[in-house]
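As a starting point, one isolated chain is supplied in structure tokens, in the form predicted alone.
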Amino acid sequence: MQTYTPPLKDFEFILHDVLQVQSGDTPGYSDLDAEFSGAILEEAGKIARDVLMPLNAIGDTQGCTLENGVVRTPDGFKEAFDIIRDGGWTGLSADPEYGGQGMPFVLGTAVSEMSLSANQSFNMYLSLTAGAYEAIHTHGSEALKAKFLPKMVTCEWTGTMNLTEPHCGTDLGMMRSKADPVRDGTYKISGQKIFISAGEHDMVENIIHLVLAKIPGGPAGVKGISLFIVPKFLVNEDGSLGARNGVACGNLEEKMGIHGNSTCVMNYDEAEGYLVGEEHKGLRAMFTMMNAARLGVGLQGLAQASVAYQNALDYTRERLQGRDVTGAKNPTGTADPLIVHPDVRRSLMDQKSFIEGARAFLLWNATLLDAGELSDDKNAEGLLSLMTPVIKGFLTDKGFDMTVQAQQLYGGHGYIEETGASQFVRDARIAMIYEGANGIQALDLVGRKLASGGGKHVMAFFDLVKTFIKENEGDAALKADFLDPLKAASKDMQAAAMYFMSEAPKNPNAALAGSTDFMHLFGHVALGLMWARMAKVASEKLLEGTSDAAFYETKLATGRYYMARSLPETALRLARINSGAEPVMGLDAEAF
């Protein structure tokens, strides 16, 4: 049976000891003292543990069903949705003007991690709505915001994003969905969209679809794409619901995982739609939603790794198999628990060190998002933009790897559905694919983000690493265990960036062939920086004297493992990048 324990102590450590959010000058941060944020996270953790986690396996086994055009969600989902909605959790970080609570995004990120760990399929109904809200809030007219946002904030209405079509995924320039203008300023939307998460369900009275389509006569390719709001039910002037719009779910996809979320084929038949932003500028508006979604998907990678690790850890403590080679640890039993064996410890340490480093990395990036949105900090926005493909690509690649490692610790029982281990693997797998497959994230990082601002943002990241090392190199223990490995990894990353700069102008394939390796190299350096920062704080706490010494000692030991066993992967990644395009492109397409 699956279980979940909210990582409240780790949230407290990262938010208040490492990031020191309560001391930040971002608006709203002065209110985030440990007592206030702790109370919110504790209550959110209870909902995740007691309400959402028990529905995780139910959602997986029952899935969603399509009956006469209506999607029925698994048993208990609607009741859980009501609990979260009635508790005001849906508007935690939303604008108070539209009924939100206006809390900083960093707090919402911690809440979302727990919800995702407990039940990723369920959380997607909420997160898609938050993304649609963000796009409308940023690019919609005042009239559209007033009409749709209040009930999206409360999740009386939920939202979706509609990009993909049967013949085109990433290449949106091939899109066929069209939007014919009507004299009253509305548009008639026609076409078919696929892979639409939460596209139809029975938990709310209306669903607000954000749909990309082309207005006839517009520019070719992606320059001719516009974004539209297309509600399931039309909304009258007084806010009441009117007639059913010309949009319907034609089919439910049968998927590897996330069975509790309705992944729909959506058919649009001259459905009434409303332009968001300017004509032919739809991608700009949709990317507001997609960038937020990519941060959320990176969080999914971490969240599934975390819950899979927790359950595997419990199993290794309970399952008796073999004897410790140094002597029996359970002499009165028939065997020792799995956790005594070195290779089991290696796997657990791989998982634990990734999860805790990734959690700090994501929360740090959430503070950058807050600084950009709440303080208009352009440097923070630029740094976050640079790291968005790393968050999405690296964290979901590694998050999936960690769920597989967790499953492996069960042996044959991990392949049996009753343990629940396989669901974490299957649910994590989609995160590497949707919201831009990870290969696309790597190409975006190397092809666009590195050169953004003339390289200003990547240089700012290097400066962060360099400054931290310089400021703390007088600490001998920190230097040997954390700063020296971080310096070596950062040099690998700088060498890779220099290789791209020198080779890409004359041989673009040389850069693109190494893009995934660079994304992982960058990810490891970022987590290395997080571990160095956490180690500094943990060491200081121990020197000050603390009643929780075991927590900080464990944090240091976990960090040392990451620096010694995971961070050196940067050298391997650099070697692959330096091999250029020839090994990758050496075969003609016909020779495969």
Given for the second form:
There are 2 protein chains.
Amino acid sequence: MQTYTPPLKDFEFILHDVLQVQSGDTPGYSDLDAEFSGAILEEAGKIARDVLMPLNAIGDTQGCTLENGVVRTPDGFKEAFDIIRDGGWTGLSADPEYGGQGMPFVLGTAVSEMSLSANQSFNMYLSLTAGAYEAIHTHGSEALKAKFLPKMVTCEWTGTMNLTEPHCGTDLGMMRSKADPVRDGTYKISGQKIFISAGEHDMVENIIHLVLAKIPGGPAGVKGISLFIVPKFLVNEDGSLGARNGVACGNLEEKMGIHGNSTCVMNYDEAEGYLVGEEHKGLRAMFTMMNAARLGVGLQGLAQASVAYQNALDYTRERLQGRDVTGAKNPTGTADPLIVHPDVRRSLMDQKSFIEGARAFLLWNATLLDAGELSDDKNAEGLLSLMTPVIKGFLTDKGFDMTVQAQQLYGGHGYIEETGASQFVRDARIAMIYEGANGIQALDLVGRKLASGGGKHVMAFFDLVKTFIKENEGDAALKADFLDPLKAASKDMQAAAMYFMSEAPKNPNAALAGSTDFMHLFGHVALGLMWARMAKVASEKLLEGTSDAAFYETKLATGRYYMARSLPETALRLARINSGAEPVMGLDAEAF
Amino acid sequence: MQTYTPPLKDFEFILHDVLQVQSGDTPGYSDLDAEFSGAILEEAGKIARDVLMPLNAIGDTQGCTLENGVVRTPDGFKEAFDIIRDGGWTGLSADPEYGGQGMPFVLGTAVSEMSLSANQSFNMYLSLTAGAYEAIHTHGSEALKAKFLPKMVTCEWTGTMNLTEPHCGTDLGMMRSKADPVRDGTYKISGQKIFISAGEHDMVENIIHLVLAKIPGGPAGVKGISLFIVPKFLVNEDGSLGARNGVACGNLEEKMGIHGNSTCVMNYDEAEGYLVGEEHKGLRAMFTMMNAARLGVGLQGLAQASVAYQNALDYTRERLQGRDVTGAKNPTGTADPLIVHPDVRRSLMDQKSFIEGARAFLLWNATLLDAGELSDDKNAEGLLSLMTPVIKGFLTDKGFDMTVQAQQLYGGHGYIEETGASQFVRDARIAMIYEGANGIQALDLVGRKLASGGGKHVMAFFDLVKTFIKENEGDAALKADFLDPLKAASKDMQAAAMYFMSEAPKNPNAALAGSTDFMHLFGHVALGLMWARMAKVASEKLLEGTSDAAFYETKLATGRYYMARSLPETALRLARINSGAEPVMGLDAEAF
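The structure above corresponds to the form predicted alone; please provide the structure of the form predicted together with a further copy of the same chain.
Below is the entire complex, every chain and molecule, led by the chain shown above.
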């Protein structure tokens, strides 16, 4: 049976000791003292643990069903949705003008991590709504915002994103869905969209679809795409629901995982739609939503790794099998617990050191997002934009790997659905694919983000690393275990960036052949930086004297593992990057 | 829809050009000329492609069902089983004395790879039978062999292996199943076994269970385990079937994959059993079966990678999305095929270079098995025994990774069950777990095999590498691209072996902490050696002049990719190994 323990202490450590959000300049951060944020996270953790986690396996087993156009969610989902709505959790980071609580994104990120760990499929109904809210909030007219946002903030209505069509995923320029203008200023939307998460379900009275479509006569390709709101039920002037709109779920997909979320084929047949933002500028508006969504998907990688690890850890403590090679640890029992074995320990440390490093990395990025949005800090925004593909691609690749490692610790029992280890693997798998498959993230990083602003964002990242190392190199406790490996890894990353800069103008394939490697290289350096920062705080706490020495010593040991065993991967990634385009493109496409 | 193309040309290249089996000294090898083996492989390939592949997705979707003790296999399985049985395919490598065709194992390995690619779940009914046959053939009395083997060779009866119990998997010393001696020389077997593949099904008239159990009063732990034959139906003296024995399937497990194979809980209630080999020597007898089984499981890793790659490759040729960054390749179409993109190409090359290297590695090991069994070549046997955990652990870890990479190339369509990419991932996952989880393989390699015979087997491996490099270092075509990387990788492996030898006596955890890394390091060096050998043959063929230059040039380009981009992983593995026990064991078990 799957269980979940909210990582409250780790949130406190990262938010208050490492990132020190309570003393940040960003508006709203001064409220984030340990007591206030601790109270919110504790309550959110209870809901994750007690309400969402028990529904996770049920969602996987039952899945969603479509009957006569109605999608039924798994038993208990509707009741859980009511609890979360009634508790006011849906509008945590939303604009108070539309009924939100206006809290910083960094707090919402911690709350989301817990919901995602406890039940990814369920949480997607909420996070898609938040994404749709964000796009309308940023690009919609005042009238559209007033009409749709309040009920989306409360999740009386949920939202969706409609991009993909059967013949076009990444390449949205080939889109066929069309939007014919009507004299009253509305549009008639027609076409078929696929892979629409939460596209239809029975937990709310209305669903607000955000749909990309082309207005006839507009520019070809992605420059002719516009964004529309298409509600499932039309909304009258007084806010009451009117006629059913021309949109329906045509089919539910059978998927590898996230069975509790309805993945719909959506058919639009002259459905009434309202333009969001300007004509033909739809892709930019949708990307507002996709950047936040990509952070959220990176968070899914972490969240699934975290819950899979917790369950596997429990199993390695309970399952008795074999003896410690250095002497029995449970001499009166029939065998020692699995956790005594070095290769089991290696796997647990891989998982633990990734999870805690990734958590710090994500929360740091959430503070950058807050700084960009609330303080209009352009440097923070630029750095976040550079790291967004790393968060999405690296954290979901690694997050999936970690769920596989967790499953492996169960032996044969991990392959049996009963233990729940398989669900974490199957659910984690989607995060590598949606919101831009990880190869696209790598392309975005190397082909666009790296050189953006003349390379100033990546220089800012290198400066952060260099400054941290310089400021702390007198600290003997940090030097050998943390600063030296970080310096070496950062040099590998600089060498890779140099290679791209010198080779790409001559041969773009030379850079793109190494794009996935660079995304991972960057991810490791970023987690290495986070571990160095965490180690600094932990060793200061231990020097000061603390009643909780065990917590900080565990942090240091976990960080040392990451630096000694995970970070050296940067050299391998650099070697691959330096091998250039030739090995990758050496074969003609026909020769495969 | 899943498809499969038998890799006949690659088999021919490896068997006849690289391994040159036709001129080998091993008995039976002189028959293996290209015409003979080509004819067999072509026929076997047709069955894989036309009979087994079409049932693969059906098996996944329908699974097996248990009703009133009867297990029903998916639609079409029984008919396919008849076709294979009637074609005489079940006894290819079996002893002619019992109706087999006595062909070398190397040919059977190529045949199995195709069956496994086409339908792993189905093939398991056959391979379990072959394993049980092997154990009885090696350890059983003449009477038992005469009674059971002929019908197992023809697969009129299938076989199973019964080791695991609910509380004991790897640690068989805790086994509770017992075997009470009866006055007539038989035993009464009682207990519960779990995870029994092919434990019960509707395709044959009898099932021959091989069961480990303890005879009361014997030594404690694994030294008190004996091996028994327990037939589902008792067999009369005239070979006809008698009474139903006291064994039944109590439940079918819900699994992540291999749904077409019945994974049974088997309950033994005073079932009549016959001792195989000596009392209390059962584990050794079972291990005969497990070593061959481990090669077979390594083959599953390769086989799933191969079929997943083929299907993904087709998709990347057909799916139009985006444009080649260096200029449109399909200018009249709406977009270029996926295969033009460098990161897609990188993934395809990862897969292709692994698959072809692994295929050569497995077939080479099959020749070692033949040399050991048919020529009593102790050196071949020792080398094979050293490499068996590498084959099982490395090839299944990598095989699974490759199916995940293949699935990734489909984007969202890979997550939908309809395309079949998910099944390859889910089916491949089990191979990392059963027949000794991969952590156990690593332990076996580092804790036992490496030092066995005073380390002479690993020295023999190093000698093979050194000799190959020395003999060919004058060849400029090979030196920079193949020999230099192989030399560097082999040095990493030697350094790791040295580290273990110097550290393990002082601190066994220092060796075990790096055991999984060493298994992968070894695997890469082995595949590097195979690629160097293949490159040598390919460049000789090109020098000689050949009508098929494209094939050999493709081999060289694929090999160069492996050497440039996969082999450098050895340095990372060595760095991890050299970091020793401290990072891995630095945290107390309680501190996690």
